[in-house]
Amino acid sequence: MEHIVDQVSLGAIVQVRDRLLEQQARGRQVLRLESGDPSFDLPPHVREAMEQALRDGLTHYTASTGIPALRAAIWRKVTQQNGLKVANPDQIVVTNGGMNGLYIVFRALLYPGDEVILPDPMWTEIGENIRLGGGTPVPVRLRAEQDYQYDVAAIAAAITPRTRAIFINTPHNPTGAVASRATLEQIAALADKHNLTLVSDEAYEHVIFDGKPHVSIGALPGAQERTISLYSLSKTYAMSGLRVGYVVTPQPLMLERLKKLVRCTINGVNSIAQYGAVAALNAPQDATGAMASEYQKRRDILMDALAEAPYVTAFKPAGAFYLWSRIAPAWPGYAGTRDDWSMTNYLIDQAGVGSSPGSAFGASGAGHIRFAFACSTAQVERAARLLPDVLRRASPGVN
């Protein structure tokens, strides 16, 4: 029998950095437009916090759920900010990332064969991570003639006895797509309707442009007490490497699961990074504007210059920092090959731009191409500047 965690890929965009790093290794510049990792540094009093909080010798284990303060300081963000209706900070879970509330999520929520609806295309580790708690996802395409938006008729069309929650992600990865209220208070009304449970991921929740609202779908009536929030500090707050997320659940026996999970898992987040995320979340907020602006200036940049270049066209996103495109039909591809594997690959060998090819976000993302805005805005300019040219000397002998 194939034990589950063999049916777990190692990933294509790890696939294409592996790539990139054995160019940059031999002495090629490279761009890194494959990785949705901030490149912004630390801001300074968030910096200063941990090395205080080392200087007073906190290196020790914690609270597994997170150290009271910074519990306390979620509880008043996610209150006032995302209007949730969480009774106490002991709603509250502090996770090691983003990835590990995913995780620690569908482990504690789901039961053998349950199904979880998911957008498609969607970030692939979603899928995973579905599979490692004994799920199935069951993908509901999104449409670029819709902007993306979750169709709530299909998603009601996909609804089985076997379904267990919905799944929620915006601002969108891989597409950049903002939910609109309307659209979340209608998959709030459904999943009331059949009972179902939302888990909400807004790791992306402060990168959000052209003064779009945010809108925390835990927030909205029918939702509140079947919804799972979960964000992260990494992409506010530049704190990728650090490994900070939360969950949220007003749900009792969710919450002592997750409590369970952690502690059989990772015990308590990095000390010293917990005393940092009390920094951010409790300082003003001033960064986190200026990185979402320099971010909305990088995506421009790089709308304006794939209008120039053949073979895509590109969704302008309201959120994340992601650049959709859609392959044309008449791309010639490379190396005998005409998929989306095939561009990136391109890209990469004759002009060192990085990218992630759509399938690797689900069935629907097949023809379409990733370009991801978190590396720098120097080098954004320069794939700027390099893409429309390269595409245009794209053929068919190109190897």
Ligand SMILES: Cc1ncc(COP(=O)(O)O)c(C=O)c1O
The other form holds:
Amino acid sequence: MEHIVDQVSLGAIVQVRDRLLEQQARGRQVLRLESGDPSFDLPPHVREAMEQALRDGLTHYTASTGIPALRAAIWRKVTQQNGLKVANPDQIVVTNGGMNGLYIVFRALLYPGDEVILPDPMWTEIGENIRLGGGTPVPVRLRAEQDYQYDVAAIAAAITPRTRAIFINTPHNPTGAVASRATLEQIAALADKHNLTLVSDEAYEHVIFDGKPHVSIGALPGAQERTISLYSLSKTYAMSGLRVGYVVTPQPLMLERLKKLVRCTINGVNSIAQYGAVAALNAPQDATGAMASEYQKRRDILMDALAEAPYVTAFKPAGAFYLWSRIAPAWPGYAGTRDDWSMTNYLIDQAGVGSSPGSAFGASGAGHIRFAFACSTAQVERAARLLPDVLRRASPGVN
Ligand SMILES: Cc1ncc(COP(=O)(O)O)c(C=O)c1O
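To complete the pair, please output the form predicted together with this ligand; the form predicted alone was given just before.
Full complex below, order starting with the chain above.
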């Protein structure tokens, strides 16, 4: 019998990153458009709070669910900003980034063979964490013709007696689509009808453009009791390496299981990072808005460049920092293969530009490529200058 961990891949984006770093080590300038790691420095008040915590010797074990000051700050944020009904900070579990939150949520929620409906394409780690929790991912396609919005009828059709949960991610990685309130209301009604749990990953809640609102499904009538909401400070405050996220659930049994899982795995997030997180959440949120405007600028630079480039058609994202693009069948690298790695490899070799092959995001991602614009504006500008030309130069046989 195959070990459950052997079902998990080593990660396509990691492979791209390794190739880029190898080229960089050989002295080549590389552009990191494969990575969803915010380029910005840590907000200064967050760094100062962490330095102060170090000076104060706050380097001991903390409560495994998070220090009280952090859970209180999160409680204020999720009740006031997200509109979640959370009775008290004890319904919050601080996790080692959103990724750890995903792992413990699916581990706590699923019985062997339970099905979880998730979008396709989707960030690979979602399906993998469902598998690690003993479940079976059931992908439901997002379609370009529907602007990658959740297709509620298709979700309804995918429900079986084994379905335990519907996974929602908005803003969405990799398409950047933002779900509307109306769509989320329909999904909430569906979950209510079939008595399903909603798992809502809101890691990109603050990376959102053109004044679009972010709606938390857990705040909608009928969804409050059945939603487990996951958040991360990685993208909102450019704190990716500090590894702070959190899970919110009103369900006592889930909460109990989550508490057991954090105690037996991470036993609390790095204490210094938690003090930084308190400062991030309690201070004015100007830096977050400024970062979102800069991402929007980068999006537009890259959209304009890809509009000039042959073989790729980019979808304009309303949130997150990814340009999801369809590769034309005429792409010379497809000759005989239809393998989207050919474009990713070609762009690394010819221009030192990173990207992620669409097939890494699920079956429907085949024939697509994802460009991230989380790297610096200077890198995005340089990539924008290079991409149209380098794609124009592609000739049959590229790989
Ligand atoms: C959809 C989605 N959820 C969650 C995360 C978790 O990020 P972290 O573990 O840094 O909080 C990411 C990171 O890329 C993501 O794309």
